[in-house]
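Below you'll find only one chain, the form predicted on its own, shown as structure tokens.
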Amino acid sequence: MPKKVDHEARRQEISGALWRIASTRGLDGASLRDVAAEAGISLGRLQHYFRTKDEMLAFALRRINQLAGDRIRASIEAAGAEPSPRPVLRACLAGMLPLDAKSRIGTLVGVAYFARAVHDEQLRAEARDGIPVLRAFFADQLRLAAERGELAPSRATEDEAMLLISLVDGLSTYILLDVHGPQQALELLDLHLANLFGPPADGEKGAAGDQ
């Protein structure tokens, strides 16, 4: 009887040999071809589960999001059954930035993802999907933290929203390229918090997860 298959650990073993690939010299030259010997697998066995780079740097770059946002989650589980606005808000910033090993490797696919999405209409629409998606969220966080009296009401708005998702982008290329490090990233970040908020109280920067 053939042996069956598991067709999703497969795709996720393949997108492993190309986060290695990223995390040591970086995708931009990288092919088909070099992620199938990093995966041990043939050319042929790779075009099975990804036809060109394009499909395996999307499959890679949701598999990099879902394990981000399970982490996030972790982190804000952890801070009690309802986290204030601005905890939950700080996970999930501090969720987006390359700060160790693992989240450096999912930036650097972003990275090399958005590069080609620039010039494929396909990609790019498939890139903007979810940051809609992120700034209603983030929007709805700081409409709470206005009705709770943590934020001023003129600064709930999707406009700022926004800028948090900006932010953390520039603070992400800027660790890439050693600019500063991510203990510098989180401390500009909570700057920027403690601008919008104000000082935080006791024990609330580490309440949604310390990185």
Contents of the next structure:
There are 2 protein chains.
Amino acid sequence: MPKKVDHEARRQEISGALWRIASTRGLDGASLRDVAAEAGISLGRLQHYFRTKDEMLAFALRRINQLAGDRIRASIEAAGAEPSPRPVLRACLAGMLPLDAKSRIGTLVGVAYFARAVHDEQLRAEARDGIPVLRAFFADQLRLAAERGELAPSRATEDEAMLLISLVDGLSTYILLDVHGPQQALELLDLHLANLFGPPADGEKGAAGDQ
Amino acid sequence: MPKKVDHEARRQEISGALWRIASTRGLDGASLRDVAAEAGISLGRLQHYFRTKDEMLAFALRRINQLAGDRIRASIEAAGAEPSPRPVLRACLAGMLPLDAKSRIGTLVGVAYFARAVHDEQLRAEARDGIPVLRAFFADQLRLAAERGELAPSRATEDEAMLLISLVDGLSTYILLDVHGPQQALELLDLHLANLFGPPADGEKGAAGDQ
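Hand over the structure of the form predicted together with a further copy of the same chain; the form predicted on its own is what we had up.
The complete assembly is shown below, putting the previous chain first.
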């Protein structure tokens, strides 16, 4: 199916153009025409793939989440055959922070998407849908840690998982506003994890890809 | 100085129009002309007060922060003559969440401002400037709590204060995305405070304006 592959490749190219705009001047006020120009194609051709800015943003965000997921999985695999829950959690949470150029672009597209999603139920549903899955996964890791005696059982809850997700969102905000740098944000995340689990064992912190 | 008062009143009116747009269709793509139309004045007249969208956003955000500050102070004063640090902290943090229609509009303007600030150093500086002051105030409250024996001294730090600020930012995000409701967000905040301080004393939680 060579034609389908070409369409996908073209969508990725357009998405790349969107990312470049997101990482420089931002997407507020950026039109489909602007993205077409950045991608070096006509507006008509772009609209063959994405009819609206929202459709394009949704595609770009899905692609970014997929890439972030790949990064996080690689980071967990690098931690060894059977990583324990704490480094898995840390790898996931660190993977959600804008710590380098790539993850920063992802976060910037996320910000643009979020600014529109708060006024659009369909975009909001898409942004929201991944969260219960993530929260359940984090809660599973917390329960696993409690079973292994690495966490007080009373802390192995969905609510503690949601605190982790919320905290990382806020830490990201203040990286983008230059309140703290990526390294400081990571240290704040580690402080929260140390409050939750206790001080890290030797080498545990670095095992899942210390930045 | 009647003339000056009029100018200020006009700025507030324009700001009100901006808030109405922010709370309905959002500010992404909203032009100065749109705001002028909503305020029922000409574009030229609006530009007499605000030359750019960014100037207008900065004014609206300052005004919103001022109103939020007033709300929080009222809530602290309602807690009694000498409120202890924990209810003061809770009142401040709850006051930063979009729990009702007014604070929700404030948060929505904040989102629009943030989406532009990530690409503009001047807007970013303005958004960022209040944070160290807030962090220092929260850290002072934590130290006061430690002195009173209500908090482990090791937790009375600027970093713990920054965790509180970051957490509230993330909790707000997920209210706006309908991941959780205002009441659930408040319960998550209370969970974090209980993890920090221990379970609340009878009536303490509600003293600073339980929602």
